[in-house]
Every structure is written in structure tokens, then in C-alpha cells.
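One chain comes next, on its own, written out as C-alpha cells in the form predicted on its own.
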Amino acid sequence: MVGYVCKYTPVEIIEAFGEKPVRIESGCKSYERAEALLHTNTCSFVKGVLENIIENNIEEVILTSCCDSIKRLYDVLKERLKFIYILDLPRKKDTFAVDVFYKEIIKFIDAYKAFKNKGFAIENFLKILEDKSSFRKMQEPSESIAILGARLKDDVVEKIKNSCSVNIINFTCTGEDRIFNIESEDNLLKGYAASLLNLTPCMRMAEDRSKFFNKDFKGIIYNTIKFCDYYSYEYAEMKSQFNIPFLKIETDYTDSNSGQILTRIAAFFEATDIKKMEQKKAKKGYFAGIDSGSTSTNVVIIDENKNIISYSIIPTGPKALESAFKAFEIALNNAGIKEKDITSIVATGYGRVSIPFADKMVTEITCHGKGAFFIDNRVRTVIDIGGQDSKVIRLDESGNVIDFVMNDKCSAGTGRFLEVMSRTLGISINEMAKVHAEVKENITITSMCTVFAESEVISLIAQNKDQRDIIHALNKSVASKAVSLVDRIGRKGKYMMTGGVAKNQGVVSAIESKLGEKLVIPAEPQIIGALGAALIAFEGTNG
């Protein structure tokens, strides 16, 4: 078994050793052996890679020369392993170039017939490009969302096929495939390096990527690494350039963030109207929707006039399915009726895949929309902010979801993020949320973190400022954050805010007063997800 990384490496030659080329996956659960070995902050891709390689003892590596980052896998990987072998990958595909990677490719055939003692059959060779080259592409259909940056793990790929009805283009890394049309057979060797740079081009190499992407996609998916900014420079420019939809995700390739990348994916996939979904014709009778939430569960139920019949708030608690069955039990009670009389319910919020008498699931940012826009058609953003995460949606005047943008994973500006500094100022939550006037020092919280945050309120605590002005400075912080995400799709008023953290005046008022309009918030700002849900039920579609 030969690990590598590179969709430039030479595959078909390991092959024609007869040896197994295996691509090291980048997913892993932590860092932990990784960063004994690497710096804490190298990138994330490399580190996982490495991860990769311990957990599956993988002892014959080749990597190109992709990134500094690759570099120094090498230099740690190469005291370590029975085989490692780094090729020098030029950034062009002019002659030269080829001539450069023809000299390096066979540099390294020498090196593994040394390492195996055995040699290398170039009939075998020939044998595998011909197979690979019998292969021809399917016809792509003509709506094709393209998949484009880093590269996304496997399983996400597979799920975002899984859930759409359109083609899947994976121009990533990995998912391009390999099929070789090499006519100068007097050198295979030097045609088969020529047909590698001509594969389309990645981030590194030095051509003007979005000419070949230049088509009519319904939709861009664009995956950054956490940290890169080469990736972060060329999602801006193709955004600028590109008249589509375009949906950036963040990873580090460990398992924390996939829920949340999920979730954005799919409220993606709403928004461009291609989400697989089963069309079916409102019925009469009452229609549920569940919001399950990281810190409570609601549930509204509409008969089929909309109208709001009853609704229930619970705290999810750490058993997500006990708390939806016992907030749906209780809105029932509430309207007087029977399961049996609800003709259909749809799930939404993290623990939306936990609840399994739903008849369909909605993300969260889709439903919110909804929600929303049948409270006050007037509406244009949403800004929720919830126990886990805080979210910005943009509304057309259909009240159709047309752009969103999410909190990182981390807590920073959540109601998380109060909770524990209501804790630290040894006051209720509820009794935090009544302080928004009276300020007499204006005090600035400094860090955004979660953490630091902490020992910021700690250190204000210790020099004896009033309680109240630090209160006033974390709803300014609360508020930041939230305007900053408002800024990434652009102000458009007027704002709803939903969530249970709208309870909070004094948030409410440091928004106001960062945005310098009024923000429109519900009678009961926790059910507007679980508002969206059962409106959705009652169409019996997203749309």
C-alpha cells in the first residue's frame, strides 16, 4: 500500500509496480499525535493527513511539492517511514514544464525499484492507461452544481450527491477523473506527464482558474481550509466574478463542524430551489412544526387556515427525542386535539435528524425564513441568535431565502456565550436580560472568544466595575458580532430578530443602535423556526 495526497501523482506508475496506490484521507476526530509532531499551527489538512498516516500505519508515502505546509510533512514523515519520496511539481504546463516533471517522475521510478528491488514493467504501463482510458465521461446534464477549492471529505461529497437532484461536479483535488489519452507512445513516459498537468489545474498552479469554470452552474460550493488564506483570496474573486449563488463552508477537517457544514449545505440547496423533495398537495387538518434546538425544543401546531392553535417551549436537555415528544404532547394538549388528527409535521434545527416521527426535515436558516416573513411581510434580514449558534438571512420580497451566513462553531455571540457569563456574574439569565440602561462607564469586552471573554469579566469583576456597565459591555459584544455578520451579506432593512436571545433587551438595544434602525421582534421570538416548520408542513413542500 502507497499513501498519497496529490491528484498529480503518478497513480498508474505505482499501479504498474503492483502495488496499491491508497489516497490518505484528511478527516480525523483531533490533532493530538499530529501536533506532537507538528506545530499547532500548521495547516489543518496536513495535520490531519499525518493523523491519517499514524492510525493506519501507512509506511510507503509519496507527496509532490504542493505547499510548505506538504514540505514539512516530508521533513517530519521522512525519519519515520520504510519509503517517502517528495516530487518537485511545477506550477506551469509549458514544455519545460513537462520536461521538468518527465525527469522528476522518472527520478522516482528509479527510487522505488531501489526500495523494492524489482523493476519496473512498462507494458504493465501501458496496459493500466489503456483500461483507464476506455472509460468516458457521462454526458453532464445541463444544471450542475460545481464543488470547487479544497478538498471536502468523502462522506460530505456523498451526502451532498445524495441530496439534490442535480449533477455534482467535483473539481476539488479528488474529484476529478483519471482517464489518459497519450498519443506519442515513442515516449509514454513523457506524454503520461504532460496528460498529468493537463488535468485542471489546481489552486497552486499558475493559471487564471476561472476560465474553466466558466459555465452556466446553478450553484458554486466553495471549501476553505480554517486558516488558508490562498483559498480565502480565491473565493473572493470568483465570488466578485461569478453571477451565481455561492455557498463558502470552513473546515478543519476534524468531525466538530460536519453538522454544521451539513446544515449550511442544505439550506443552500433550498435556497437555489434543487433540494430532492417530495411534492405533495396541502391536506385540511393541523400541521406541526419541531424546532429542535441545542438549548430548547418548541413546537407550533397551525390548522389549515395558518392560524397559530397552540405552541410549547421546552429545554432540549441532553436527550434531544425525549424533549420533542414531550413538547409535541404538550402543544397537543394545549389545542385539544390527538397525533391522529395532525396531517403532517416537519422537523427542523440540529436535532431535527433525531425525531422520527417528522415527515420531512428543513434546516433551520429555510425555516426561520418562513417564519419570519408570515409574521411581517415587510421583512428583508433575520438575524437569529440561539443557544449554539447566531445566523443572518436574507429575504427577497417573496420571502424566499436568497443568501445566509452563519457563526463559526465556536459559541462567540450566542446565547452560549451569556449563559456563561451570566454565571461568571453569579446573576439568572433572566435577570441579565432586564440590564440595559443606566450605563455609567462604557466598557469595552475585547475578545469575541467564549473563553477569553470570561477572563475579561473575571478581571472587571476583580477591579470593582459595576456590574451593570459590565453587563452594557457584553450586549455591545453580543451585538458586534451579530452586525458583523449582517455586514457579510449586506444591511437591508427592515431586521426581525428571532431567537431566544431577543428576550434580551439589552441586546436588542446594542443592535439597534449598531445598525440605527428598529428591529421587529415577535411576541414569542423562540417559535419562529418551528412557525417556518409547520407552515412548511401545511404546504406541503419547502417552497
Contents of the next structure:
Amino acid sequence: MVGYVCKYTPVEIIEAFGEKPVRIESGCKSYERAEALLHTNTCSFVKGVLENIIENNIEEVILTSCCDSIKRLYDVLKERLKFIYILDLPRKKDTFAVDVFYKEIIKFIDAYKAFKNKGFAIENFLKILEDKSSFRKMQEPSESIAILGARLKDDVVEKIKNSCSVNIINFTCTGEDRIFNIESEDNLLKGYAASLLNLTPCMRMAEDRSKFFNKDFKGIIYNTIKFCDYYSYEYAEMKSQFNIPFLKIETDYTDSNSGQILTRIAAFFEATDIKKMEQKKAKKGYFAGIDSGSTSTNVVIIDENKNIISYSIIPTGPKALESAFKAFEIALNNAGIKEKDITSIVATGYGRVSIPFADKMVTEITCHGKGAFFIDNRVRTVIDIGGQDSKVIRLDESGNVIDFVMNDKCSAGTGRFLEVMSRTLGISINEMAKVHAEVKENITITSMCTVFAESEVISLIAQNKDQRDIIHALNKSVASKAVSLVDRIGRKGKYMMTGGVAKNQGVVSAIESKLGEKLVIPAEPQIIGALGAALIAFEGTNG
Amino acid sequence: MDVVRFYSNIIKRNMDKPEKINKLINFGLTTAYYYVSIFKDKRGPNSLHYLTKYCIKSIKDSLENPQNSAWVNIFSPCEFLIALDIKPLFIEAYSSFMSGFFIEDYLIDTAESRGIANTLCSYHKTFIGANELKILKKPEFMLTTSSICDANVPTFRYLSKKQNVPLYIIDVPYKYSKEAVAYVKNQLIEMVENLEEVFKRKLDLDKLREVVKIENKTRTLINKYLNYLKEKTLLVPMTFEMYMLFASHIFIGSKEMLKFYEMLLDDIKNAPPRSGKSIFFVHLLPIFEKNFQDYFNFSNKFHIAGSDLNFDYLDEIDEKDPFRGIAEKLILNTFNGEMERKVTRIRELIEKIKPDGIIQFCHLGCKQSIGGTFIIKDLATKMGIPFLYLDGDCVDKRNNQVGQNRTRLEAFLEML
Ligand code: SF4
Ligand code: SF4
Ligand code: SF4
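What would you give as the form predicted together with its partner chain, now that the form predicted on its own is on the page?
Below is the whole assembly, all chains and molecules, this chain first.
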């Protein structure tokens, strides 16, 4: 088996050698071994590949001179593997470039021949090419969703395909139909080199890609990878140009991350009507929404007139399901009804998939939007700051979600951030939420990262700064993170703030002063997602 | 420097008026130019004084004459521009100056708010931010190489689309071969054709040969200078080593830079014998980092033994076929290709200079460099020289954990 990562790899040559080319994926739990060899700030995909090579004892690898991270991966692997080759891949495709690549392929064949001590049969190669070129299916852009940007893991692509009924075209490094234009047999390898260079250009190529992505797609999912900067440029350009639904995701190539990604994609499909919500016949009774979040589990029960008759908020324990049961039970008790009285249950939040007694699952994005609009139909922007994540949701005049952003996988600007800081300051989180106004010194915390900010706070304490001023600085820091999320989808009032942090007066007023507008704070900001879920349960059965 | 802070506040307050910012920046550069011309820093050698003036002037010139200027990256073959009398503005230097004016944070935030990755190198983010805010007048041409880092091609492509200015990308292959040389040579020819068309003038081959001749002469001086570093030291600030990039890269081949190296050679010949500890820097120097400023600027206790970036190509260029010669120079640069090349060069330099320690300042976002940190560390261990790497940012001061870095840097220096 020969491991590879790049779509420009001459895999057909490897096959002609009678070897099996395997694209190395990079799902792993930690980068412990990789980070002993590569600096932490290397692209997470490359670190994952390195982990994978070590873990699975992959002995033969072929790379291309794709990017700085891959080049350094080569340097690190060079003395460690039985066979490793890096192909010099030109960024252009003129005849000089083809010459360079063609020579590289020949050199690779020679190196591999020498290593394996076996010959390379050109007939095998020709046969493989003919087989691959014989079928080709066209996909209609207007009926498809395009995945663009950085490589996306196969399993995530699969899951996306399964979660909607439209066509998915994967334009990233992991998805290309290989079509070869081999005219003359006399210079088969050169024609092959030219065909490879003529694949739909990836971001790294010199050519301008915009002409390849017409505007006919039903939607675009744009993937970026942490510490890979290539794609942000194209994203920055595209997002302002296109009028079609556009979703940006950032993957970090660890296993833990795909749940969040799928949530966002599902919400995207819901918001863009790509996946129609199934509708049931009307029934009367009570309706429950369960929001199983990473920090708290909240339940709301409404009646057939959409009155909230009870709710519960409990911290999420290690088992999401148990917490969901408990919260549901409390809410039922508060309402004085039994489970059989409930007509329909909708689950939302991170833990929604693990709640078997729910009739339906909807993402927290849609639910938050629904709940917020229900409480105040002037709201166009929902700022939700929870324990571990934050998001901003844009609603239209009818309360539909039309855009949203979530924070990157990092606790900066969330409840968790404030919690860590309250511990550093040695006061309770409630106390921290109370203090506001009367600022003596306007301190600014520069680091966004929780760890770095913590050391800043420690040094502020050491400098004997007033505790209230430090708290004020922390509130400003959370507020600026939130407002920068708002800015990513553009400002539009009225704003509603939801989630646990909305109870923190200091943060609320810091956000208000940045936005220059009062926020709507619901009486119980933590239950808006669950309320939305309950409303969807109601509509699903009555609509 | 409170004057600078005051000035930076004025700039920041006017960010919505690009015309005004443009003028303010030109004014700042002019002031800086007259300041260094009149108040010569007595602590430093003559060559430092000369080079500082030249660098400020070159940036000023290209900003003030956009109709005769081209934006380039530091590895662009500017020999052609010099021969055609076009003023290059190299974007890394511009960003560095903006950090000197204390406005890099604003520019970086602007770039990020448009969707540019926050993990991108701040030399590029700062420049993109300035471009987004339209405080840069558009040049006539843009030129980049694909070396040394991933940021170049996409940044320039982005800039050229935004400004609607023609761009030429020189793709520099990873490996050296005769096909690779032909590939680059052909691109250089194409690029010159584009330049001739845009600037409406013809390249005089003899003039190009002359530039290459001066470049070769300059390199002989660079090699001579290297031989002195073992025994002599100049008291200089970190900026000197960074300003030297103007001389060893963008403007090499100009008479002025030849003169600079002549002066430098004089200065080092007359410098006192080496005393104190001398530190070799891998890649970049953090000129705005407080600890480093305290420890290294004009210090005779710890001084700067050089950076490999100023010695990334030390050979002659073929004067008969400058297109081919320059193509070879681009491919064989020690920062291009396998890490092994860079390691070999650093080993040579260390053997020549014999520094007491090596520091790699891992500039956030610079994947090409940080990816090789542990390989350089291995080299240092094998050569028995103490090695330290620190994370931080050469442009965006917010990314420097001054407190944490202080302990590590001090412990390292104590160790020597
Ligand atoms: S970005 Fe391009 S060169 Fe790099 S791995 Fe993907 S397809 Fe290959
Ligand atoms: S994700 Fe980006 S940085 Fe990582 S290997 Fe691919 S192109 Fe390189
Ligand atoms: S510091 Fe690194 S990433 Fe930034 S421009 Fe230089 S080589 Fe590129």
C-alpha cells in the first residue's frame, strides 16, 4: 500500500505497479506524537496525517509539493519511512510546466522501481487509464450543492450527502472525477502528466478559479481548515459576490469536531429550504422542546395556545440522556401533567441525537431563531452566548433564519471564559455578573485566547488593579468577540441576547455600548432554544 | 516614543478617510527620513545610517509614485525592475513600517473582518488591510514568486483582483532540474514582456547585465563580510539586520546597495574585536518585541550574529544569460525546496560565524519556517550550540506574550 494525500498524485502509476494507493485521512483524537515532530501551529490536517502514518505504520508515502505544511511533513518523514517521495507539482500548466511534471513522474517511476525491485508495465498503465476514462457522469449545477474550499473528510461528505436529497459536488482535494485525455500512445506519460495538471485547479494553482464556479449552484458550503490560510481569500471574495445560500465551516480534522459541523450543515439546509421539514396532521395537547446543550439542559412545555406552562434548567451531566430525562421530568412535574399528555417532542442542542423519546430533531440555530422571534417579532439578530459556544443568528421579517455564524472551536468569548476568569479573580460568577458601571481605569485585555487572557488577568492582579476595572475589561473582551461575530453577518437591529451570559449585566451593557443599541433580554434567556423546539413541535403537528 | 503614538492615534481616528491617511503616512515617512538624515544615531556605524535612510526613501518613493511602481514580495527578481527603472514596493517591508507606526492592529483587524484567515502571516494581513481601506494608491503592476511561502500567490492574486492591476506570478519549482530552469526562464521572459507593455518601455539587455554584474560584485562583498563576523562585532539594533533585506534582496544590483556593502565592510574591518555573546537568528528578528529590544539593540553584551535570510543565496549569477542565471538563483535559494538545503546553509553559516547561541523566533502564521523548527533544533544539538525557539509575531504586537517570553529568553541568555 502507498499512502498519498493530493489529488494530483499519479495514483494510476501506483496501480500499474500492482500496488494499492490509499488516500491518507487524518481523523485522530490527539496530535501528541505529531506535535513532537511538528510545531503546534502547523495545519491540523498535516498533523493528523502524521499521526496516522505513525499509528498505522504506513511505510510508503508519496506527497506533492502542495504547501508549506506538506513540504515540512516531507522533511520530517524523510528519514523515517522506507519509501517517501515528494513530487514537484508546478502551479501552471503550460508546456514548460508539463515538462517539469512529466520528468518528475518519470523520476518517481524510477525511484519506485528501484525500491520495489520490480518493473513498470506500460500496458497495465494504459489499461487502467482506459477503464477510468470510460464512464463519466455529468452533474447539473443548478440542482447541486457545491463543496468548495479545503479538503473535507470523506465521512463528513458522506453524511452531508445522506442528510439532503440534492446532489453534492465535492470540489475539494478529496473529490475529483479523474478524466484522462490520452490521445497519442507514443507519449502516454506526457499526456498523462498534462491531464493531471488540467484537473479543476485547486487553490494552490496559479490560475484564477472563479471561472470554474459559476453561480448556478443551489448552495455552496465552503470549508476552511485551521492554520490553512489558502482558502480564506477565496472565501472573502466569494461571500460578497454570490447571491446563493453560502455556508462557511471550519474543520480542524479531529474526530471531535464533526458533530458541530453537521449541526451547522443541517441548519443550513433547514434555513435554505434544501431539506423540507416533514409536516404532520394537527393534534391537540401539550408540546415539549428539549434543548440538550453542552452546559445546561433546558425543557419548555407549551399548550395548544402557545402559552409556556412550565420550564426547567439543569446542568448537563456527563450523560446527556440522563440529564434530558431529568429536566423533562421536572418540567412535567412543574406543569402538573404526565408524559402521555405530551403530543409531540422536539429535541435540539448538541445532545439532540441521543434523546430517543423525541419525535424529531432540529438544530439549535433554527430553534433559537424561532424562540426569539416568538418572544419579540421585531428581533432581526439573536446573539446567543452559552457556556461553551456562541452564535449569532439573522432573522428576516417573518422570523426565518437567513444567516448565522458560530464561534470557532475555542472558548474565547463564552460563558466558560467568564467562569475561568472568575476563578482567577477568586470571586463567584454571580458576583462577577453583578458589578458594573463606575469604571476608574479603562483597561483592555488584548488576548482573545482564554489561556493568554488568564495570564494577563494574573498580571493585572499583580499590578494591584481595581477588581471592578478588571471585570469591566473582561466584559468588554467578551462583548467585542460577540460584536465581531455580529459584524461577520452585518449589523441589524433589534438585537436579542439569549443564553446564560445574557444574565450578566456587565456583558450586556458592554455589548450595548459597542452596538449603540439596547438589547432585548428575555425574562429567562436560557430557555429560548427549548422554547423554539416546543414551537416547532407545535407547528409540526398543527401546521 | 510618544510622538509616534500620538501620530498613530491621529491615523487611527481618520481611517475612514483614505486620502488623508495616505498623506499622513507619506508625511510620517518624510519626517522619519529627515529625522534620520539630521539626527544620526551615534551608537551605530555609518553603514547603518546610510541603509536606514535608503530604506525609508525607497518606500516613500514607490508610495509617492504609484504610476511608476510595482508591488512585489521579498523574493521577487527585482533586477528587471531596477534595469527598467521601476520602483518596487515590497509588501513585507510596508507592513513592518505600519507596525512601526503602531497601526498594524487596525489594518489586521480590517483584513480579518473581510474574511481573511486570522492565522495568516501578519506581514500579509497588514498589507491586505491597508489595501482594503484604500490607503494605498494602486500601482501599475504586481509581481510575486510562489516561493518562499504559501501566502504569496493568494495574497497577490487577491490584491490584483481587488485593485484590478495586472499581476505576474513566477512559479518557482521545488526541485532543481534543467526542465525547472527552462520553466522559470520562460516565465521571466513572459514577465518582462508584460512589464514592457504596462510601463511602455523596453528592457535594455545591457543594462540588465550591468545590474547582474553589480549584484555579483555585491555578493563578493557579502561573502567577505561573513568572514569577519567570527572575530568582529558591530553595535547595531535588530532593525539593521531587517533593513539589510532591502540590500540583500529587493535592491541588490543597484549601485546604492553596492555602496552600502562597501561601507559595511569598512565598518566591520574597523570594529572592535568580538566580545560578549553573539546570537544567530533563524529567519526573522522580532524588531518590535520588547524583551528582544532590551537585550539586543546596540548591546555589547548580546549581539546579533546575523540571520540566514540575508545569506540565502551566495553564488554568482551568469552574466551572459541573466534570464537563466536569475532563474537558477530563484530555484536554488536555500529557503526553497527541501529543508535540507536550509539546514546545510545554516550549518555553513554557523561554522563561519561561530555564534554562542541560535534563536528562532517563530513568527505566528509562518508555516514554512515553524514547520522546520525541530529540524533546526536537531542541527543545533548536533553542533553543540544552545538553541531557543519562541513564539510570537514580528508585526502584530498583540501576539507577543512579553511576560512569558521574558523568562524563557532570560533563562536562555543566562545559560550561555
Ligand atoms: S491543495 Fe491542491 S496540491 Fe494541495 S493537496 Fe489539495 S489538490 Fe493537492
Ligand atoms: S489543508 Fe491547507 S495547509 Fe493543510 S495540507 Fe491542505 S493545503 Fe496544506
Ligand atoms: S514570515 Fe513567513 S509566512 Fe510571512 S511572508 Fe515571510 S515567509 Fe511568508
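Residue numbers count along the first chain shown, from 1. In this text, the rigid core denotes the largest set of C-alpha atoms whose superposition between the two forms falls within 1.5 Å. Computed from a prediction, not measured in an experiment: that's the story for all the values here.
Annotation for residue 465: C-alpha shift of 2 angstroms or more between the two forms, rigid core superposed. When two forms of a protein are overlaid on their rigid core, residues whose CA moves 2 Å or more are considered shifted, and residue 94 is one of them between the two forms. Comparing the forms between the two forms on their rigid core, the Cα displacement of residue 425 reaches 2 Å or more.
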